[in-house]
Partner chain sequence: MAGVIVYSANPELALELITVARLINDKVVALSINDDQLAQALSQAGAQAIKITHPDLVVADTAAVAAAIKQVLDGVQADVVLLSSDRRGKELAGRLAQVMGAGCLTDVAALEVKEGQIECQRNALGGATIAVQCIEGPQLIAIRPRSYPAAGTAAGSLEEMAVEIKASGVKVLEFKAKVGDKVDIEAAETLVAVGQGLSDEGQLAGVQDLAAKLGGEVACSKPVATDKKWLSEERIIGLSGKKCKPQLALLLGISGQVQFTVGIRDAKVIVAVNTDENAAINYMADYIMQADLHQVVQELKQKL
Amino acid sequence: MNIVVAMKQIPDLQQIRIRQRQPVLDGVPAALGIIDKNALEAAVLLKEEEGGQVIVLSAGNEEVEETVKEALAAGADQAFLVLDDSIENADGSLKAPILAEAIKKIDDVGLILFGEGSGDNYSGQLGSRVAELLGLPQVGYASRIQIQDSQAIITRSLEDGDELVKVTMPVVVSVLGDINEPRIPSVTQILKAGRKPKEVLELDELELDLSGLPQIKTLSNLAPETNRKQVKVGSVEELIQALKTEGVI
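In the form predicted in complex with the partner chain, the chain whose sequence appeared above, alone:
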């Protein structure tokens, strides 16, 4: 059984600056979504027990070829990439059919893992869309995954409790950011990553009808106005005085 892990290339959020309320993305390096790395770690841990291959799947612009090396270093065996500039900033309605079509080309897939949300938009819809397109069951917000024969036993962590479910594979699962602690690859693993097999497709090779997609239009995207006082206070007395003047204590 093989495990597919869908990972999204995003701008490194730590390095985005705001200028006149506009995010400045020029020169910001690409990174993989942070919760996607938890999904990868979950896949690698399961593979270590169950065997099979971990295939990282990513769709985006041509930079993805470089970005995905991080996942190959951290335990993925192969990469399956679909490249096109139009994918990079598109919403889930466009990405879902692309990922679903790619997954159909991968043999013997038992689990398809996503992070609970991407690092940048945290929208959390792509896994559900892909499950629908593939006609597969899904379990979101997983905090534990075990495999028993052809079934997965998964704990879905909700706001008010933990739901233990049993589901027939193949299944699409999205994992929580605290399901595990992703490993840090060693230098040798990083060096070897470039040599792991990669299948790279151009978007038009998938022969999908993507007319009318994506469906989301962004009217504006600005940092909220902040006009905080930023007053430095030297002592607790000074702080108490200031808060009294503000009328908040």
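Residue numbers count along the first chain shown, from 1. Whichever C-alpha set is largest while still superposing within 1.5 Å between the two forms counts as the rigid core. On a predicted model such as this, the values are computed, not experimentally measured, just so you know. What changes on going to the form predicted on its own:
- After superposition on the rigid core, the Cα of residue 238 moves by 2 Å or more between the two forms.
Form predicted on its own, following the form predicted in complex with the partner chain:
FYI, this one's just the chain on its own, none of its partners or other molecules.
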């Protein structure tokens, strides 16, 4: 059985600077989404218990081919990539049919894992969209995944308790960010990642008509305004009094 893990390339959030309330992305390296790494770790753990292969699926520009090595080093067996500069910043309505069509080209898929939300816009829509396009059941908020014969037993963590779901595979599953702690690859694993197989398709090879799909346009992306009091204090006592005046303590 193959376990497909959809992973998105995003700017490294730890290296983004803010200037005039706007994110500065120049020179920021690409990375894989944080919760996507949780989905990958869940897949690798299942592979270690049940066997099979873990296939990383991603769509984006040519940089993805380099970025995905991080996932290959962390336990994925191979990568399946759809590369085109036009889909670098595509939203879920465009990415979903691309990923769905790519999944159709992968044999013996039992599980398709997504993070509960991407590390950049966190819309949480992509897994549901792909499940609908493939006509597959979908389970969200997964905090544990087990395999029993041809079924997946999934624990869903909800606001008022846990729910246990049993569903026949193939199935699309969106995992929570606290489902596990992603492993850190060793130096040897990082060196071997570049030799693992990758299948690369261009967008035209999927023969999709994306022209009529609605697209989301981001009008602004601003950090919250901060107003500094700029109160100077000369001692600890003055600091405490200033904080009391502001009602902080």
